[in-house]
Structure formats: structure tokens, C-alpha cells
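Presented below, as C-alpha cells, is a lone chain in the form predicted alone.
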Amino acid sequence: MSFEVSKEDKKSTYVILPAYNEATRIQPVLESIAEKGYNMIVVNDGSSDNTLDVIKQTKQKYPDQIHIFSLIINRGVGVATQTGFDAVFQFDAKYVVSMDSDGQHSADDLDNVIKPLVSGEAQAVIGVRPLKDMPMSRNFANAVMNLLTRIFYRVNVSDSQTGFRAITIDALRKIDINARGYLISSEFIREVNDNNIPFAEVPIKTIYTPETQAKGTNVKEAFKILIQMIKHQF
């Protein structure tokens, strides 16, 4: 018999969504997560468009499920995600998920991502994207980052740069994330490993559009992350 995520499990889960200039994309993301029965902490990362207005409008439809936090200036996905991690302790959460707000990730994967947490199989989860569907430049950069994560952090994972991850609230208390930008993905894995937190990998689907392909870890970002990794060693 397969394990099912209950309504109570979903109510105990908070999805963190960093959002920077996502006014044209974020509303269907929020609505799809809310319709699945999950709570959200949406962090407006100093957007210069009307992202915050769109979030507020959507919150009117789901007032108990959407919680808004806003940074005055753009600080980067790492800081925005950490803002969400800090904020979640204000709520009665058992499980915490972080995912992208641009539509790259599907709310349909939420149940499968938190299943290992709910069942007790793991205390942290990373969502693994299908590499065959990944644009070539992104695929290469991801392979490089997987190698660097193995070298610098001594962790072997299938997708070190995934933005779709989950963790129990107790395990979240143990980790310390300081990255400003995309280094947060590798930092999350490092912290989980260094604190001996059991983790699992779960396959997820990824929705690539011209907008989502323009974001994330490309070769240029991978080089920046390498420099940050080296600095963090000293």
C-alpha cells in the first residue's frame, strides 16, 4: 500500500517562495499551491515591478494560506530563502519546502517531495530535475556544480543546484544558511551533510520557458559560486 500525504500533513507544511520581478508568472504558482492545500511564505525580494501587488491580490483569495514578507531592496535568492526559513518559525510548521516562484516547478510534485519527511524516511529532501530536459548550458553548469559540491562539501548528489527542496522543522533548526545568491543550493546540501541529517532525492518535473531558462545556474553563475566556495574555505 502506497503512503499518502494527508490534509493535516499539508496544513503543517509551509512552502517558501522567493520572488523577484515575477509579476507576470507568480499568480498561477500561488493558486496551484493553495489549491493543493499547502501554506506559503512568499518573500518579495525587493521587486521593481508589481510582484508585491499580485501577491497581495492573490492573498485575498487565500488569506489563511499566503503569508507575505517583503525585503526593501533586492538581496538575492539566498537571502530571500533564508528570510523565509527564519519566518517559518512564527508558524505551527512541521515541514518546510522551498521552490521557485516563476513556474519552473510544479505544485503536483509537492506531495512526493514531502512524503519522505512525513513517513520518517528522511529529514531533508532535494528534488532532482530530469537532466535530459535541461538546456545544454544549464546541464553543463549543473554537472560542474555537482562536481564542486562533491569536492568542497564531500557530498555526492544528482542535482546540487535544484531550487526545490524540503526539510523538517527540527532539522531546519540545525542548519545555518548564509549564501546571498545561488550558492544556497550547495550550502543547503553542505549543512544537511555536516549535521548528519538523513536526506533523500526525489525526481521532479521542470517546466522550461524562455524566462526560466534565463535564470538559475549557468556557466557564469557556476564560476561565481566557485569563487564563493573557495572564500568559504578560509
The other form holds:
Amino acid sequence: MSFEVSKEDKKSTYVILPAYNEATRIQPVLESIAEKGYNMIVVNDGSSDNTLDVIKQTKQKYPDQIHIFSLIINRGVGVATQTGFDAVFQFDAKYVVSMDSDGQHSADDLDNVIKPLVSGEAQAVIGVRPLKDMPMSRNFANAVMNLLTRIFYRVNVSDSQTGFRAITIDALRKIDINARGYLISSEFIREVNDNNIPFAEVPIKTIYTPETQAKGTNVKEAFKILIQMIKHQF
Amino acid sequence: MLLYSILFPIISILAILWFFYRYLKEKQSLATVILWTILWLFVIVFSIFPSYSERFAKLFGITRGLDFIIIVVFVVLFYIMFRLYNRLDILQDEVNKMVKEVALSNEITLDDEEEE
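Taking the form predicted alone as the starting point, write out the structure of the form predicted in complex with its partner chain.
Everything in the complex follows now, all chains and molecules, and the chain you saw is the first one.
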């Protein structure tokens, strides 16, 4: 059975995009999402380049679809995403998606990611990156983070570090996200699991470029995540 | 008399006075002042009578007095680091909350730009 996401469903979907120094990459991302008919909440995470100006310029083209919030100082992807999650309650949202703004995620996957939410099959979705697309170093780091998520949060998922996730507004009300940095990925999965929110994994495309690879969970971030995971046990 | 047995007590007395001054200014709790005063009193005693440190060391099963002092210094430093880390953590949370609230109550619209 093929299930299509309607125009109305797209209109009630808000895509959260935390953006830190993405001036050179964010515009095509915003345009591709807008063209698909989705709404966006773009959170500028205290960027030191002209990311905010680029977002504003794109908003001129899609004034009703792009909503901008800006953190006055850089607080990390976790806080920027939390801001988006809080901001979404100011709008008439039914489904909330969060994805990266550096172009590593494709807007073509949005339909697939929200399908399980629209059909009622799940209330939360994580977009899973195919292992074969991942560079070796990322692959290894991801395996370690999956294992840590399994040990500390007792959830077994195939991609714990994905930045592409979706949730219904009702389920979002139930979860409590406090992570500052990249821990948000694991924390989202833990909260979904702890609150017994039915969730699904959907395969997504990932576009790796040297720039997108420079960001994300590196060894330093992984170590920070480990410390925070241990802290959360107490 | 060695130099350190004059210098350390002076530093300790100044430190104690500094803590009491902060207590009077209500910048420090009484418990903290008492704890630090005890610590600095030990510094005074050990610098004037170094042999006393051996008695304390033996109490804890440590043979040398100097080892005992070094261990105590390590414990105190780690405690301070832990306290600072905690304080920093709380401050980070407060800053995040504030930054988030400022952002949430100021959605950026195109009108803002026109006003500028």
C-alpha cells in the first residue's frame, strides 16, 4: 500500500534547522525544503559569519514558510534544537522534524520520514544513514556511540547519532531534552524509549562532503557525550 | 628557621583573614569559612612543626609526613575542581535558558529589517 503525504500534512509539519556558520551551505537546503511545501524553524546558533543574513534573504522568498529565531551566542546544536522544539509550540504544528542545515540531509527524505507519523504507525522516527555511505572513521565512531547508547540508555538503534528525526507534537510534549551538544541524538532516542513512544527507523540518504564531515560526532564530541551519559546516570 | 616556616604561616593568616572578610560581606557561607580555616591552620602547624605531619600520616597508615601533605593537597584540589565544574555546569544551564528565552521571545521578521 502506498501512502502519500498530503499538502495539509506538509503544511502542519515544521522542520527545525539549527544553523551554526552555514552561510555558504544553508540557502539551497532552505529552498529545497520550502519547494516541497514544508514550514521551517531556522535557529541561528550565534553564528559568527553571515548565516543570519542568508536565512533572512531566503525568508524574503518564502516569507510564510520560514520562521527565524536567533541565539545571541553560540550554545551548541543541542540548545539550538531545543529552541526549535520550544518555538514549534508557537505555531500550529502537528509534526516536527529536525535535520541538519549543512546539506548532508536531503529534503527528498522528508516525505518518507514523516510518513510513519501521518499514517499513525509511529509517533517518532529516526532517519537512519546507510552504513555503506558512511566514511570508515564515521562508521567506527557511530558503532561506538550506538554501543554507548545501548549500555547507558538501554536502547538498541542502528544509528544513534543521526541528526534527522521526526516526532508528533503530542509526543514532543512528553519528552524532555536537556542536551547541549551532540548528545541530543542519543537523548532524543532515550526520551522516546523511556516515554514508551512508538518509534520507527527510516533509511535516509546522506551526502558526505569534506565540510559536512568536519562537523558531527568526532572523538572530542564522543568523549563529551560519554561524560554526559555517565552524569545522567546519577 | 627555614624560609617556608615563616612564609606559609603568613600566607595562611592572610588567607584566613580573607575568608572571614568574605564571610562578613556575605559572599561565603560559615561552613566554608570554618573548613578553610581548619585547612589553613593545618598549614600553619605543619610549616612550623613539620614533624607533626608524620603523626597525622601514621594515623592514615602513611609512612612519610610529606606524602601525607601531598595527598591532602591533591584531595583538596580535586574537591575544588569538582566544585568549580559543578558551578560551571549550573552557570552553563542558566546561560542556555536565558539565551533560549531571549531567542524565543524575539522571532526575527522581515519587518525588523525594514525598521533597520
